[in-house]
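One chain comes next, on its own, written as structure tokens: the form predicted alone.
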Amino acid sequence: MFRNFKMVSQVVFGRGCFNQLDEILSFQRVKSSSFVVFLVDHVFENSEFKSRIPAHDQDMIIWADTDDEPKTSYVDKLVEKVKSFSSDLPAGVVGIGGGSAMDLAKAVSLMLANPGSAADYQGWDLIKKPAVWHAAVPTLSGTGAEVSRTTVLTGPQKKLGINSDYTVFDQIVLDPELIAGVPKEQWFYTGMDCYIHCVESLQGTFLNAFSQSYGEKSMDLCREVFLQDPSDSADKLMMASYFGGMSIAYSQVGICHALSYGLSFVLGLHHGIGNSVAFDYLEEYYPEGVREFRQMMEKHEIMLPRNLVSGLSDEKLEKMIDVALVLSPLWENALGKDWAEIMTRDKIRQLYQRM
């Protein structure tokens, strides 16, 4: 059986296209009382950008706390907040921000339509009812969250996405002007998430012509942005993120992402930093990619955090390993069906201890 996967149904791209968001949302406001939930990264709460959000009087703006990786418990709180705001479901949920804000918007739109806690749905195809209409406006580029069928969440026992066709956004608004002025390290680490997506997808055992086509174009764009500094780097990074996200729709990521999930769950590292930390120790598996990654770090004067696992208790180290091992599709993509014989607990422990 071939995967019949869901894609974002509507996309607008171009500098200044954010100004069309109000018109786009007007098609969802079928009643005069229809309201939209804007779930916006809290970094914009005291910025000029706040005044550009096309919120109507009846709408709800939530300033999402993205200091930590998205948690299932936080999603549950946000859902209750929306339900307390109105007894009706919103006409739409719009996530504005980086990967965390977009993942929160996905999760809230899903959980407004499905019972229980977000933690109940961490896994593959557990969601039973379609989400509330939801849209994304990325203000960071690299995660591919704008096109993926996953909302990555940290639950009480594991870090694992809600993977479902219902997770996919109905609309995305790709305005390169919105990623201008991002702090350099955040820009770099988020972009490296995209670059590492491509390395892992293109070297994976699940690779086919569909994934390869998107992955190779995304890789080319990443190289331009991080090794050549083109004048239109924001436009190119935004498209690299889009293509990078598409490349894993028919493929998967690999060793780095699996290890990053463990780092994030135990140490609270943000996804992009966690990927970068882990990737720097994976030359054995991705030699060309790691060498090029180090060239990019050197060019942009990025210094990775070191000795993160030093002094960590055995209990926390074992939990890191547990979280990484849950992600069997990632390991299989990287190492094949016999991955468990290659990547033992001892091997994973040794990799973590180097970090």
Given for the second form:
Amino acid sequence: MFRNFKMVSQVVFGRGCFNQLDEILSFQRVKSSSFVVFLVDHVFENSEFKSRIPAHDQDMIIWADTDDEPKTSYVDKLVEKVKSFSSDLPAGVVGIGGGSAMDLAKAVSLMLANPGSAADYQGWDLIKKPAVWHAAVPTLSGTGAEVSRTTVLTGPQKKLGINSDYTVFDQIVLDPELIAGVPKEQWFYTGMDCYIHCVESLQGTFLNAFSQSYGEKSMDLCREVFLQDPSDSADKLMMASYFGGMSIAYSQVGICHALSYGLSFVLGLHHGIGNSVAFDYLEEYYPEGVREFRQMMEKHEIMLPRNLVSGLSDEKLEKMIDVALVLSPLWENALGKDWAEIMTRDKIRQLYQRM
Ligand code: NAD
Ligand code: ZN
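Having seen the form predicted alone, please provide the structure of the form predicted in complex with ligand NAD.
What follows is the entire complex, opening with the chain shown before.
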């Protein structure tokens, strides 16, 4: 069976296009009482950008705490907050921020329409009812969360996405001006998420012409952005993120992402930095990619944290391995059907112990 996958329905791109958000939302406000929920990264709470959010009197702005990456318990809390704000469902949920705020917006829009806790839906195609209309405005580029069919959540037992057709955004607003002010390290780590998506997709066994076409273009854009500093770097990184996300939509990520999920679950390391930490030890599997990644690090004077795992208890290390091993599609993409014979618990332990 071939996957018949859902894509984002509407995309607006260009410097300043954020100014069109109010008009875009007017099509969702079918009643005079219709309200919109803006889920905005809390980094903007005291910024000039705040006054540009097109919130009407009846709307709700939630400043999303992204210090920790999204948890199912936090999603449940936000859903309760929206439900106690109004007995009607909102006309739309708009996520403004990086991968974390975008994923929270996806999850809240799904859980407003489906009963229970977000943790009940971590997995593939468990969501039964369409989400509330939802849109994303990225302010940080690289994760591809703006185009993917998943919202990555840490639950009580696992870090796993809610993967479904209903997860996909109905609208995305890609305004490169909004990613201009990101601090350099964050810009680099989230950008490397995109670069690693490309490496893992292009070297994976699931590769096909669809994924390859998007992956190669995204890789070219990443090389320009991180090795040549073009004047339209923000525009290019924004499109690299989009294409990188599209590339993995029809294939998969690989070893680096599997290991990074374990680092994140046990150490709370954020996705971009966790990927970078793990990728630096994967020369055996992705030799060219790792070499180029190191050139990018050198050019931007990035120092990765080291010795994160050496002092960890056995129990935590084993949990880290469990979290990584659950992600069998990622391992299979990287190493083929017989991956479990190659990537044993011992091998994963050895890799982690070097980090
Ligand atoms: P993030 O959203 O976690 O944000 C990182 C930091 O950057 C935060 O402190 C935030 O406040 C700050 N920030 C965001 N925009 C800013 C701006 N314009 N200026 C200054 N600071 C800004 O980082 P991320 O790397 O974009 O996202 C990581 C999250 O995305 C993880 O939770 C990861 O699991 C998820 N993810 C999701 C997918 C998907 O397909 N759904 C794919 C990859 C990663
Ligand atoms: Zn990623």
